[in-house]
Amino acid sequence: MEIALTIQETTKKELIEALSWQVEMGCDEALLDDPTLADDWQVSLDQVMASNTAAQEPVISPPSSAQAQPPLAQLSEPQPQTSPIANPPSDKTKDSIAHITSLSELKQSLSDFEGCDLKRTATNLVFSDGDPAARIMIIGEAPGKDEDRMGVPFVGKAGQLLDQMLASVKLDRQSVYIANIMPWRPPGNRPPTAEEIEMMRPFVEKHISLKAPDIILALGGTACKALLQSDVGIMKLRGKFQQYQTITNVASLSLPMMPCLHPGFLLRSPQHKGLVFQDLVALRRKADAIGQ
């Protein structure tokens, strides 16, 4: 698609709005190493994709005997050396929050925590919603734009669908407890990195330990992988109860956990709603059986 406007015809406000829209859609990385000049800004998508493909998939041919061999330093760059961390940051964080005995104290500790860069780009801390005494704890991935603005998990379009999902098995926000793996919104709604998840793991484990639910509903692949510390995909995990296990500073914890598709995924792929309904029915039956 060609862009008809020129730089002179485009107002500063329109450019800002366009950039804001791209960031909200998750387009927060440059396609080219250098910015294009004003006269060349209408570079075609084919050119961009061709340059990316050429950069990512170089064609390498075996050198002939006549070819001069490059110096060894040019053949490979030195790789950074990695070594096990004797006292990783997550362990230090776990020790620092070991004394916490209430959800309100944990929320304050998260509010005071300065170790995660996401806090600097987020508007609000998103801690939890629902009934702290509920037997079912729902854990999602990370806040989105609406959640970041309001400081409450699952209040956007995905949250509205979650409400409908809960209603299908006669549950609501007042009968469950809702939290996320990440308490701050990643920029552009990107998925949290493995480092960010690991950094916040002590808080998540402490949150579950203090809440002490009977059962966990994990929404989406990121939440499931973080809680189970597994690389198995959500499509293979869903529909079958898993066992969430962790060892805190106080005691070990083992709870049944139902992996489930994220409502945000269902907004894009509504044909999977039937699978989610089956998982929620199994969750409700399991929770009722535990509570008897």
Second form
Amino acid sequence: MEIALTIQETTKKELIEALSWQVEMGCDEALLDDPTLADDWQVSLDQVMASNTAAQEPVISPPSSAQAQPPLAQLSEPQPQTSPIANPPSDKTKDSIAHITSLSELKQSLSDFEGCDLKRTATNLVFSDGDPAARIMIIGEAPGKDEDRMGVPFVGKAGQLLDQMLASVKLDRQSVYIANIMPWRPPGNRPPTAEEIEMMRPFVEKHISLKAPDIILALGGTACKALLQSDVGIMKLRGKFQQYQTITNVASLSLPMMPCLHPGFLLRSPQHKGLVFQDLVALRRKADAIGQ
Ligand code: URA
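Let's see the other form, the form predicted in complex with ligand URA, since the form predicted alone is already up.
Next comes the full complex, and the chain you just saw is listed first.
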């Protein structure tokens, strides 16, 4: 019995160390079959918002399950690095988008676009959800199985958790606007490749500029890296506002952006809910400050 306990304890310690190492290395998605839905987001936002803490560094009580976090890398000021463009979009693509002046035209031009192979394996184009007049634009990675079937972003398990995340700061689907870096589901839910992301960049930039939000919430490492043209991992980026800037000639825009952990990651690692809540509170505060 004694030996068994020792082995269990050692194994637990090793597992926590291995997990911490993975997080530090930037592994921000885990693929398991049976995620646990988090259900204790009901912390007191009013209490948090009423505190005098600086907007970017709220001191809050995280949801109870977030208290026993494995050690994370020291979160220093992120310095996004520019990565080389894997596959620059063609001038023809950019020219065909440049003249577009409405979200419905952009949706139509995506429907007509034949340059991306993902379109051929997807069931539906997943363009957006929420209020086109909302001040906050949420940008995720790519549709999954449920989103592909319904043609709406974030409607599966990760989407249900996103709804809970938003509710924790008194937001909902109707008070934000939601889109993805990639409007078609990659087969088998693999992450979009660098080439696919670059091919679709003009559409994403046009989408953001037509929507013209005050602030962006970027969910997960893929979206953050794509939007910031950065190789810095999400664990280092999150928690601090970054400046999103367009780089193609289809739009010219510079906006504050909060990098945040992806709800799909949170389903597998609910112990990080506290970090997400901090980022959402900072987002909410900034949005409120801009709106005043
Ligand atoms: N994950 C995403 O990044 N986007 C979706 O729409 C669904 C899951």
